[in-house]
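Next up is one chain by itself, shown in structure tokens, the form predicted alone.
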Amino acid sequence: MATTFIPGDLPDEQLAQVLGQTLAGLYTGPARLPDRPGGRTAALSALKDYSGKDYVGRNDLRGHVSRLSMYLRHGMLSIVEVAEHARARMRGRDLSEFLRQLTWREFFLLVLAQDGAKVLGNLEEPKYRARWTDALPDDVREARTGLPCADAWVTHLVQGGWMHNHERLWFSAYLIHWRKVDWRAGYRFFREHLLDGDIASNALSWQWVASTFSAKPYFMNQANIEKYSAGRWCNTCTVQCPFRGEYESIEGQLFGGPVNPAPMPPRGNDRRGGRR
């Protein structure tokens, strides 16, 4: 394979074009630089600037999340130095919740190390009678489902290479449970666009929603979306909302009735657990 030399002093306005030509065939869409700069220097600067204040409210789309996952994903920061920074700067519930999320990241990496390529298939049977199609629908990929919230989630993903964690959960549940699409199609879609989309966290988080790596499927309702988005889409939405209703009613519509958590057999090296 021929090696392309990229000058270290290449101006930013030329970088996207040169990198795009160098990496031709490895990406889709037009070549462009991400909104957040990459590299070790930028990663250290982002880490230094992050105070972690009010992280406990991270489930709100307006919450003070770190946006450090891209740097962790590409090895520009280590999980140890991020944890050390958190212990030095954060306190109380903000600290414990932040460390809990880092622990989940490490846990997923350990599962990948243990199970390897198996994480790209169902690690367990779904906890309900699932009938999934294999392909990602065109209207989802092109952000034209007609649902303002779902189309916004896809737009955030494709244009910015990032989605808030709650948006990822909502979109995953929408795709798997409402649109009846195999979680692996969503996994591939995320891998195509997410700047922080590693194999472990991506695949196993999708499996958690699908209930192939959890005791029951994750799903949400309209009230949950409205609450944690501060009504961003719900306040002006005029379409018939598929997420409207109480959880018990939606559970019956999606799964044919209550989904009882499946008993987990004891194992000496048990890797299962709740995600929330």
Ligand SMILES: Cc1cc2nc3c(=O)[nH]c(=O)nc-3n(C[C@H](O)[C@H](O)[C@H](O)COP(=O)(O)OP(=O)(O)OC[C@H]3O[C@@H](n4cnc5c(N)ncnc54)[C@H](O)[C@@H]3O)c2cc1C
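Numbering follows the first chain given and starts at 1. Take the two forms, find the largest set of C-alpha atoms that superpose within 1.5 Å, and that set is the rigid core. Every value quoted in this text rests on a predicted model; they were computed, and no experiment measured them. First, how it differs from the form predicted in complex with the named molecule.
- After superposition on the rigid core, the Cα atom of residue 253 is displaced by less than 2 Å between these two forms.
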Given for the second form:
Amino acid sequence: MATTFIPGDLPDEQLAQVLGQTLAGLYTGPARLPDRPGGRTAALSALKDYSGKDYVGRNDLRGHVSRLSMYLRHGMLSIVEVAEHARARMRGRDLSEFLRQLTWREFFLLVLAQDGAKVLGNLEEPKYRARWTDALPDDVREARTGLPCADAWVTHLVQGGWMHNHERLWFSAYLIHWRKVDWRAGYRFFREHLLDGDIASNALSWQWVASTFSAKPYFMNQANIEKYSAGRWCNTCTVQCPFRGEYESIEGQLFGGPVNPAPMPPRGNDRRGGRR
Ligand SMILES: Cc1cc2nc3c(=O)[nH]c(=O)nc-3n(C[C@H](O)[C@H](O)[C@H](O)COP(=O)(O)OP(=O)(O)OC[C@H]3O[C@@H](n4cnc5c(N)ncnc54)[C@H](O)[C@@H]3O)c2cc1C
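Having seen the form predicted alone, can you show the form predicted in complex with the named molecule?
All chains and molecules follow, beginning with the one already shown.
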């Protein structure tokens, strides 16, 4: 891509237009500015404003997550200064849970540094008999699956450039396990649209869900989606829900029976994730 000089004082409307021209061929959506400003000043201000209070409830879509990922991804904040801020402002389980999540980011970067381009292929065999197709289905890409939840996840991604971590987990499990699509199609979709889209956290999270970088595939059921979204889609949903059921029966439908966690590799070579 040719280097384009973009003056710092360009008005927002023109900035979106110039960015659209600069990114032509890399991004298919309409050119627009994100709802959060970029840059070091905005990043420091977002960090200063983040108290991390009740972070322990982060799995709920209404939970108090930081939304600092895009600043970390683009080098506007370092992981060390975010950790230092957390230690100064947060306490107890909020603090330990926040540092645990930051550690995932660092861990994924270290795996990328160690394995390089290998992270873009299966790091291990899937832990079940997986038959995946390569392409992202059009109805998924265009948010017209008919499932209010899945369509909303895609809308958040494409229109907002951001998804809550739980939505990313649900969407990736839906795509890989229900729609039987290769995780790499989802990885590319996320990289195109996420403001924090990167190689390490993105590829390795997809692989974690797919079970090519974890001992078991990740999947959810309707009760889990309903609980952590406070019923925002389920309360009014009228479609036949593919996620409805107990975990055991869904596991049977998706994987042909219980998937026993694969034995852990010898100590010292253990790269597998635990709970996310
Ligand atoms: C399929 C999938 C794809 C993902 N792709 C990306 C990606 O491209 N880029 C990216 O930065 N994150 C990715 N994540 C991880 C995670 O969803 C985001 O980092 C998080 O949602 C960002 O929101 P936040 O800043 O509010 O996080 P917070 O909950 O406030 O966490 C603070 C910081 O910790 C790090 N972090 C939090 N959760 C995770 C996690 N599960 N894995 C790794 N780091 C984490 C992030 O840097 C985040 O900014 C992906 C997760 C999944 C399941």
